[in-house]
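Take a look at this single chain, the form predicted alone, given in structure tokens.
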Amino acid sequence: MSTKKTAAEKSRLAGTDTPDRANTNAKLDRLEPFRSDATGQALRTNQGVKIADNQNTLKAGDRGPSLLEDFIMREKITHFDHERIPERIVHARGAGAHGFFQSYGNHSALTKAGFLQDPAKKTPVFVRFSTVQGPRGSGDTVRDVRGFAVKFFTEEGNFDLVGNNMPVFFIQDAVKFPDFVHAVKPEPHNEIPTGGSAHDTFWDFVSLVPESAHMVIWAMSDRAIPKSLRSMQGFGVHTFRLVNAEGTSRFVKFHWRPTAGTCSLVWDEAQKLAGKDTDHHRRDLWEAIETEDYPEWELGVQIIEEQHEHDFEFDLLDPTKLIPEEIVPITPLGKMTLNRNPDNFFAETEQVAFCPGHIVPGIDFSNDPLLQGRLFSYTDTQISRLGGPNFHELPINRPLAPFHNGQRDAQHRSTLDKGRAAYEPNSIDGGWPKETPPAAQDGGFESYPERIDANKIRQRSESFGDHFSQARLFFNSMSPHEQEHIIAAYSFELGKVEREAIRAREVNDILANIDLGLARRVAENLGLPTPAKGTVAVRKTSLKRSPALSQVNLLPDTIKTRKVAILAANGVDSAAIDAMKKALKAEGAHAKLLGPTSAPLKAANGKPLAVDASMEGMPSVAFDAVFVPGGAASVNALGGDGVALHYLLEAYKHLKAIALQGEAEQLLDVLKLEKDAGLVAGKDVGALTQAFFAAIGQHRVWAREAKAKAVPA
């Protein structure tokens, strides 16, 4: 039977058989009036009002605060907030932990927030880390932004610092948030792809919205595939205010710096982990706390005096911009330690509710238009997700400070309020609860009295107009291997885009304005014409590079908490294993003994050795380095074991440190590999450790990368 299709069949399948298709659509319109086709239609609200500006929130002046009367923004975000139940629309997949924050000193000159004034005080915290795009069942190691949200249970109430592992965001105004998320989410016709941005709708949006260029290049960098949650930086993203008891306000940017250093996976490793251990980040965080390798982050702020607000080449209120640390250094405030895992994932990690609007006296907002919208959006979202306005009564959200007000009833109310008056002022219950004047000791919250004198307007400030300088600064600040990874990420993601026009627009209108070399390399990889120049004039800036942006400069001077796989078979040199484990333990690192199976091994001296797992059960992607001890019988067995050889080749390909002791050095010939700074060999374990540990401390052997690409694994 012929498989050839007639012209009519092809036309029908393509949807171009106009008369029949038109008749069918007309019937559907009559029978199913809920079907909607926006072709040729004006953009309107749900009440049918035509929208003149869908790009900007209504503000008091182009740099002023957003106005509550903006019914278009509120309708759009309210609808967006309630699109999914009960799973979070974004940040659905998360992991959490309890801990505490301790201030380094008395910062009362900077803020009247009590938790930053007493170095002896330990303020309880709960932290939730998350991916952005995927649902709860997606993988941990996908290329994505990571949420970094901290709830401080202070004596003055809860303070939620709700940020990300990147210091900027994709959009400048909250009114565009639903558009961005709709674009990055799985495409609506087939719900593909899960947990990733490599598809048409995302790249269509960002190629049309130049303000996203800075954040997109961060997302295409290694920052989007962190090694672990413990090795991520965190950022408050927005500009906030800190206000002291005298009423002096200063602008600040919040930073979290991990004491374990900041580093990432390599792309092939991230993809394999997504399949071999979907819960890799969750598991790593859980196990670190269980083994008392408590993750730590230092909280710091960049401080900008009010009079210097306009001294920069960018706008402090623009959430797509960062302040380079070379311009404004970070002032350390204190340290956060996570030391307790949740008792129940759902009750704590899933039900915790973060809202940027949860602040305490001494902390206040700026007029950042993205932050202004988030102040409304997050509470609105929690009402839908957690079944009503009483989500603050759930144990994980309940403040340590007491709460009394006239709010009553609604779903899931658990507080049994006494008294008859649910209003203020009242005389029936003695006037209680009463206001606390700001001037009183432990006074009530008072917003910073910023003067606003402006017209109501839907307009973006001209100071928000530079979309490429900081993206260029980021790319120029990367090491050569980090730049290569960014080029590869753009090439991979855009290679998944079906429409060539979108790929070309991203290369010509976005990448060429960031860096011509970047654009040309990506164009070459995609088979597109090479762009001759950018479409926007390059803006001269005072800072060409910022070393603080490169992860190469963010490594610790220790290998503490690093994980080393020890590969062995029967006949292994047990003394070498013991020596390596002892040396690793002294450095605070961990070792796992892996065999061909999970069965115990017999050492060369006849000693039985219990293994932690098989090589297949704990693959190389779960470790930072590999050690192969000597023992002729063991090495001969490993040399003939395809799983063991693959294990070593894969670790080599992922640029990890490998140490071969004694007879294991002969595996170099079997694997056809040459020694390098991270592939070391020798008879004495003690002599090996210095070079081996130095390579582990560098996280990867980057000089090996070009050669490793040719290695099959």
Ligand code: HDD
Contents of the next structure:
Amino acid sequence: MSTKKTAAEKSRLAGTDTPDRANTNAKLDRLEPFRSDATGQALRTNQGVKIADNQNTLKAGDRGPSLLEDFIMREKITHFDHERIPERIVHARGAGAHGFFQSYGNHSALTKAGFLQDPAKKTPVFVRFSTVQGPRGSGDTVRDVRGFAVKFFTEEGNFDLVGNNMPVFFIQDAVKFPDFVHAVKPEPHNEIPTGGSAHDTFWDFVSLVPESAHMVIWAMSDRAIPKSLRSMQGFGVHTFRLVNAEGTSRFVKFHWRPTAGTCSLVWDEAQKLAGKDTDHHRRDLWEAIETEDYPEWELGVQIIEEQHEHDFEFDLLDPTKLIPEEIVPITPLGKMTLNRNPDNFFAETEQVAFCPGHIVPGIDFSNDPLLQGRLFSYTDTQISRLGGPNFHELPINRPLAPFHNGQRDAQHRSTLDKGRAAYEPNSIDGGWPKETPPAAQDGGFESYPERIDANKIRQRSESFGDHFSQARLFFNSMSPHEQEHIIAAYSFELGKVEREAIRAREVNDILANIDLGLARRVAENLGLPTPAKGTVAVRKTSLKRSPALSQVNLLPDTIKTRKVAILAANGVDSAAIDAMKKALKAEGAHAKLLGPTSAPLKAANGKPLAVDASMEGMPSVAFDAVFVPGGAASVNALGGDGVALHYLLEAYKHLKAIALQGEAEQLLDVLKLEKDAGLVAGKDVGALTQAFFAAIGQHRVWAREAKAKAVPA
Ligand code: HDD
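Provide the structure of the form predicted in complex with the named molecule, given the form predicted alone shown above.
Complete assembly follows, chain above in first position.
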């Protein structure tokens, strides 16, 4: 058995260590008979007939025509012809993983949801991360919102928390969702661009719809180019309710915080990755799980007592608003760990069907009009995407809790209901299945009995009317380099907009109302007249900055799981490589040795040295940092190798930590670079690691950014 298989096998086992799923493969197979393993099995048709020849169609003679009676060929080709299902309307590109959720304690004062009561209980989860705009085959690192959908397989039924990596949304009412999506999707005449929002229809729509201003500035920030799926925050976006056994309801906002910290790519890197490693995010997630660097997120809630619903400067029901953490801090509830990769992408990641309407007793909705519309949309879309109303029977969607009801038949029904009475009440089947009255635990679902006394109208509440204060709060909360990135992103995207009237409208009607400085810088970059003032009066708000919104404040205190490229050629000092690898391993970071080609190197001591890949095979954009060990011959070779020099310049330009050891310090002259907080050089590996690791821990050398602009990589 190979080492890789052992790791995969181990993580698979770890993922089943729950009261619900078994902790051995044998038990898993018993609970999940649909997981098919063909090892040692005969090749058969779908009717169970063993196949003798899978190479040749049945023909009249070896050079003659094929025969229609060849049921084996026809079955195979027919099935193949229907292999594709429609991709998701939005969020088509995604990656998924299994794991579990564990509560930190007993949260029964807050909710009667069973999975939040007992720290000993591990609730299985399946998570799917996604981009929004692009089709199934589009790039992972495009500028876009990321979906963050979690299915909790609780004992009381499935709870789906279908969120994003940003805490707000583009629109306030679900009826505008088709308009918004049609605008952001590629232009209808030529289906360009794939995966991005830098085009006329998107900016036409958002410049006409000021409620989108807050979410658009998030989408123009570094949050829209996350470093990895495991370095993203997640948000439930809407206000939900948690209800306890006494029937007390509180409003909550759900938050996922990655223990690995929240950080992003830089724009040039994101663009290059989209070509050099289209699968960058899904590969990173997959490999992290295979190497047992299990990604983790803390689930927390901001809690608002019912009587404080109207205490805010915005409406809790407005999904274009967040509650600053400085006003309502996050109460941690538990932790999610992803520790098992899917066995089959299609059966699990592609067929998983989320719906914000999948909730369990102890959780309830608010009247957010965006959420209310979503409650309808998801089930509706599954019906056409997954071919009928029985998608809940697909293995990945099946709740662990049993399900019995009077629903019958329809396409792809796989349950064989034994009873005679598919209706309720009945006497023929003894009245079964029966309702369960609500109870403190294990009761039937009961909606929170909110009192409603209102006119039936199509109208938006005036309390939804402030579209710019929180966009401004977000901009003001950014560090200077984050602000620069936002200005650059608006300038880049609007620069791709062909119609000048749209560019001008976004600058004058939206950006000038968020922040005049921002609007002026973007106007300047677009060659537009500088706006003199906004079109809407600035509202007075109590909070000017929310530090919790800046990623500068969300870094982890560790270099665990970070990836370092070691560049070497023949004659390298292998002792320096060993010392660096050892130091990285001690910190839980990973190293890959890269040579000019994939062929083994000859170290200075004459010994052969296997490399992990060539420098072209694993480009600098796939790493967090670069180390160049000494060894005169190796450094000489690298100094004359355009690929190696470009590698280092690119890492420098992307503000990554670089350590040059021994003779490698000479490369500073070749590259015409000066040392800085993250570009370190020295003889002793041990001494180098201190500054090198500190710089990796800071994620990027932001102080270098202005200088790095001049580097032509
Ligand atoms: Fe949505 C998919 C998140 C508004 C309609 N949405 C989808 C997915 C995520 C979100 C993460 C992918 C789930 C997966 O991985 O399979 N959507 C959101 C968030 C929203 C939001 C956080 C606002 C706060 N969505 C929204 C509205 C509507 C939809 C207002 C319709 C009225 N969303 C859909 C959909 C999708 C979907 C068309 C496509 C595939 C699917 O549902 O299963 O129904």
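In this text, rigid core is short for the largest set of C-alphas that superpose within 1.5 Å between two forms. None of the values given here were measured: they were computed from a predicted structure. Positions refer to the first chain, counted from 1.
Asker: Superposing on the rigid core, is the CA of Lys76 displaced by 2 Å or more between these two forms?
Answerer: Yes; Lys76 is a residue whose C-alpha shifts (by 2 Å or more) between these two forms when the cores are overlaid.
Asker: Align on the rigid core first; then say whether the Cα of Leu43 has moved by at least 2 Å between these two forms.
Answerer: Leu43 C-alpha, core-superposed: shift of 2 Å or more.
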